[in-house]
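Let's start with one chain on its own, the form predicted together with its partner chain, as structure tokens.
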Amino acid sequence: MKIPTVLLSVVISGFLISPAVADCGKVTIADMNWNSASLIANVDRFILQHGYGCDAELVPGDTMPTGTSMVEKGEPDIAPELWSNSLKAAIDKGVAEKRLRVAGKSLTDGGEEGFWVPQYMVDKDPSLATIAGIKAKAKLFKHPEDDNKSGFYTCPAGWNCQISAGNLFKALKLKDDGFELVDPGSGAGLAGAIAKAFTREEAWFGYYWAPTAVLGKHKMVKVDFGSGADREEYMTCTTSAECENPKVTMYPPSLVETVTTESFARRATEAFGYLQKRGFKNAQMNELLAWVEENQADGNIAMEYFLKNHEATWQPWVSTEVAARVKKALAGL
């Protein structure tokens, strides 16, 4: 009884996945609650479904939330767009203790964080465009609750960035000239309040980060420190909360990665040489999210419209016969 049993077994999966995959069992990815990210993790698990036979399901996510929960209980497997720059220390720490490990990079220029003003300010007011052109109008940027004051927006409590964007407000004595934090306490606060500004094109300055569909679709320009970026001094001060005495440097361009845990990339090595191989530039990406954005896609349709229309871009990452199973599934659709 047994050697039948093995044999068809081994029929039924030979016939379902080829035997080479067939380990890669069952892998959570998370699903990140912004347009890129979600993107990826769709394209991901498409991918690694119907390319590499994983049995891939989606689980809800957040950068802090799913980075610890990687670190601490090994799950979720796949964390497809982790901005690791905010929760380095643990990373890193993950990857010497042999729990994580990172795959590459999935936005290949990497994120880019900054102050923005929006571009038809800076049409009007080219001087706009540099930081002492702001210092110089800060009357122009009202504070939401005070007249009197001007308001510059930060990123929202919580995240790592509020201590970034908050040392550079110091070291840019951003306070001297009349400029008070506005802490606009979520994402989605952040975001409604560009779109506020932009639909009536008044004043606005804050931090912002690409790639998003925010900044694909309300045009701003980043704001020139005339400092250029000092990684060294971004990683040892500007992030750290207890850094006393912050210098001006621009943001660096920040690392955002596929980061996977062990155990996912040693039972299926090869679906992890895909999301090695997996990377967007920039300027695609903005315009994917744009595309997203305008059909209001959420993450699985954006993944058919970047699949179907983007087969260069994404073949390179696959083997021959995992693009064919891809696209045969996708024939499927």
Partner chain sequence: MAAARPDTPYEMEMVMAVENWLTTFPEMERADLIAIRKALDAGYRAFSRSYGDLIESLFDPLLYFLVWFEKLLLSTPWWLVILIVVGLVYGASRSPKLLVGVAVSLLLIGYFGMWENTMRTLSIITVCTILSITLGIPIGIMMARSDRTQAVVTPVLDIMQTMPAFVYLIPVVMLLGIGKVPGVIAVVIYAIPPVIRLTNLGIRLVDKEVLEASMAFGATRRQRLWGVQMPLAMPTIMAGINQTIMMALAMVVIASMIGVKGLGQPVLKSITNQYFTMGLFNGLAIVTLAIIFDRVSQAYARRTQRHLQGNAHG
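Residue numbers count along the first chain shown, from 1. Here the structure is a predicted model, which means the values were calculated and not measured. What changes on going to the form predicted on its own:
Hinge residue among Ile131, Gly111, Val43, Gly61 for the rigid-body motion between the two forms: Gly111.
Now that you have shown the form predicted together with its partner chain, what about the form predicted on its own?
What follows is just the one chain, with no partners and no other molecules.
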């Protein structure tokens, strides 16, 4: 028996899928080598596969090689968490040449950097949420090797953020208030210094970034410099090792986007629409990353935890029909 063209559809998991969704086809998704990106990549894979009928596959990725490959080779189809500032010119060129399309922000409030103090210190003395308060109470922040000095924990040697943290230390004239830079030696050393302070409820002052498990487990307050964020100053001087006269500026948010190939955006319009809506706030991602670390979970396990326990977050990203298909697939895990 012939089926009228108007009724043609694809049935997946007992639900009708529109032809536009069925056209999704094979989709490759970059699985970056850090926890937040891997979580998002696995969430995208599961939702695209079970909600939109895509043949979704994860492929290894990293910021520079993935961005370059998408521009030059048209693959992978999706980079779920691309820190765009480091290759902005290439992305802009790819968009202008209709090779790439930016779906939206994967971290809606951007990647976050700053100088931080523990929440418990601010609860006792609200002035410590400001750089003026920090400078006035410098003696609280004992240097780990010399009690007569105050300690500021900077970024580990060799990391790019060591340059910006050092320039802002200089711009804020923290040395005049008795502070000395403390090199933690490694990322683990910096995280360990924070954990040690929280265990003892001691004073701590230093650089950190989000989203991270550390800021998910340990409630910190970003110190206000009273300057606002000057992106031009930050890009041209704060981040430069040759900057001789750095000025005070807060860290501007880092642009963290979901980027796809133009061919994917055109052939899979409904799936692309999901990516346009999908995004996480730093505070929520911090908590998720803390759960990942505590449970030693990989991206796939983290995806299952998120989809099963945070329906209120992800359901608005999709239609009622897609949500039903995703939940049915989750029930089978």
